[in-house]
Amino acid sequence: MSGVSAHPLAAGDDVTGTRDVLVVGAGPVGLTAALALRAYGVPVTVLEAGPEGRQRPGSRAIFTHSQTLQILDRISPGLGAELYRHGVYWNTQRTFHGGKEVYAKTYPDPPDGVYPHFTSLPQVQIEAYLHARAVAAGVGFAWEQEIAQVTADDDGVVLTTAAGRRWDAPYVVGADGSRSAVRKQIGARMEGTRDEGWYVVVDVAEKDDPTLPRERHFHYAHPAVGGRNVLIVPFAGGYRVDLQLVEGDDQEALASDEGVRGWLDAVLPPGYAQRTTWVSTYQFLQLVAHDFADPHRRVLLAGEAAHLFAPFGARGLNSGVPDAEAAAIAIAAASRASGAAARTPVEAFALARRSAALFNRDAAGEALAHLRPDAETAARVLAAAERAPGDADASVWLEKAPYGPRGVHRADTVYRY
């Protein structure tokens, strides 16, 4: 955003003459909007529906790129690196169709000092090292705040409770997630598409003897599942799993205890089916915010409660630690603004944050082309398949495809993912 610093002052240089800005959800969106709200001077409470010491379960949002590493050392300094040293970094990437290996590629490790292109470890953990750094920083955290309504003018906004308390503030991000009641209230209405197409997603623990490689794997039509596509990720403590299932597939019977079993067995060495932690299922959406804030530009959208994408290309978290950035540059901006100049950081947030969903969202668009491809699609990979890994540019079609484009556009502190 043009004349924003992109670097935080002080955190003890808070904004004067401002009650304290409001982050409506505590996790890793929310957490990382206070920690930057706190690092540009500005005091912070974050609201969260649920409980203290909250534990939701499975690995959710394991895959954190080098680019959400660097935000988070920008905004509390170490804090990359902290991640990075927790993680997994799995330098080995294969990717099979019919059981035949069509790519293979080794990675270096990246030099002293230098962060890998990824760091990968469960949601949970992620959660608890913001946590620890926002408590640090001197944000304020107010637990089992359920928000029902939202109300905001020109001047701020009210956030009323469930339970009915009030809470004003002169900004608000809500970061509360795909369901966001935020979102709802201030009225954005979510655009795109829902694929028809289910995934059953599993988590297995690693075992104290390891036979499982810790590699990422992908395999088009793993033929000891019926052809099905198969997704292996490591991340810390463990290994993710994801079935896509086809049609006339019975959702509830492949994500059983007994389903599980069954095809788990099928795809990873004797013993991992036995260690599963956490079941799930999803599917590919494609949906963004008409608006990623209110129309007083009060109420700032980040993370899920702004847009939805597919966990193939892990752009969930990783447009969310930026959006989180992005709003709380444009909310430090605003705060030292008066009158209609204090929407203009506002309106610059908005604006290029939707562009940037708008991205994924067109990317995720490819990548679900590719993985329920139409008849010339399915042709086009069986023949690339044919011809890899011989072939390398059908090799590296065949990876890269899945997971759709990766490219990345930097304009000032605003990144696409």
Ligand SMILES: Cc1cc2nc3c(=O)[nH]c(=O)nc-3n(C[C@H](O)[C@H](O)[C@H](O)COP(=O)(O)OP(=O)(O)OC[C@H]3O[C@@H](n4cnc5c(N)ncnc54)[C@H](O)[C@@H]3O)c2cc1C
Given for the second form:
Amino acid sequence: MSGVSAHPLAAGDDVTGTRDVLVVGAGPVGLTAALALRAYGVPVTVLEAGPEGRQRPGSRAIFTHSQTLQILDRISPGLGAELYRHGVYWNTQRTFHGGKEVYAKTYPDPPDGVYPHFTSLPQVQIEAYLHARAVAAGVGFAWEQEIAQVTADDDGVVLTTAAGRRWDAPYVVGADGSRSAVRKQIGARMEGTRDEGWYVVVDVAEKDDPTLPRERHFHYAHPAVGGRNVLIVPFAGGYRVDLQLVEGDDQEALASDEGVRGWLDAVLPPGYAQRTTWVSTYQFLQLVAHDFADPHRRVLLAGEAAHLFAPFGARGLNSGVPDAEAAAIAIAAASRASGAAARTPVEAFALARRSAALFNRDAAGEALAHLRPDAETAARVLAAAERAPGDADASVWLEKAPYGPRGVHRADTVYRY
Ligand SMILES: Cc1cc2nc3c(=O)[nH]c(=O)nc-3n(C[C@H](O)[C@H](O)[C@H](O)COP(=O)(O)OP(=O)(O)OC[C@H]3O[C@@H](n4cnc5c(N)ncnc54)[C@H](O)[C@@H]3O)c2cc1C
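Can you swap the form predicted alone for the form predicted together with the named molecule?
Let us now look at the entire complex, which starts with that chain.
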């Protein structure tokens, strides 16, 4: 028995639900899991701690890979295309070192009917499109249901909210994000590291007369901000700017209104710093759950409930979506099996998605080693910057290395973004 007590259903207990599969969390991963379950004909209800109609802040997962769009098309025909239509794509990427351009490339537009490598739109919009599709597909929603206790046995799962309401289900997908109560309740441990370095991340809204090009710019050692690294990424409606802090920086000061205005004015054209809509700080976390399912193979973890990666490389949402699809496939298969055979699809899910997460953690780790270099890597970056852009190998290395190895491993394929 996992959880804090035995499967506690007794005659006369007040238990809500129709034995739908339950998904905990209405973030992008939970919504994708619910849609995928409906695609397999499985009845599903999403339990979300937040209230209906809540507004989540910030752009967060803007960079949606084409393979993620393809998965969304698979589970809800036309959904990937809908996100693509509302997102933005940029063909030009530039990298600078100390203000000198060391890499620039403009890719041709993809042929008609083919997604480019990515589309870029704020996570809040991605969630709105997912939610509308989920409602249309018959997913049930229960808001203000903060799950506090999870109890599983070989027959199913009982979830208990902080307010004491109980929900019974044959299977549960835990998609309740980085602080996942579901993960803690099933006894899954996060393994990995937290890097000491800090980033400040800011959204700025686009101007009516844009003076920032729709291009992705990465600056090593930006001369206007004391040699700190800066990343500027467009998304539908604005730009995200990440400032990498250096040792001794006060992240609270640099993330304050005044601090942000100061450094943003130095790295963006005039008029953008006043258009800040969101400021946050983050550290690089490199954590993967030791198991992606409970011992009874009834509770499956997906997305940030199961893993946390550094944002460079855009592996969060882009690996959470294949987690969600894989969880739905496993539950659909397990629901048709009986006895011990029902464990097999869940075992396969847990192994495959954990192995994908370990790949992504290591890949994000390579990006981290490049962005917070030891003396040897720092010297290599400097030498490459002196040779680039004339030396094509040095130029390409400076462009690619901040994101780690290409792609997000989905257990079956490795793909480009
Ligand atoms: C600055 C930043 C930039 C990022 N950029 C990218 C990017 O470009 N590309 C990318 O792929 N990823 C990116 N990410 C990561 C991405 O935002 C996450 O991977 C994504 O939000 C994870 O989705 P999720 O559904 O697993 O969790 P969440 O989005 O955290 O959703 C979890 C949901 O569960 C609910 N919940 C929590 N606890 C409970 C409970 N006990 N009971 C019920 N409900 C609960 C929460 O309210 C929430 O709605 C970025 C993240 C940050 C912070």
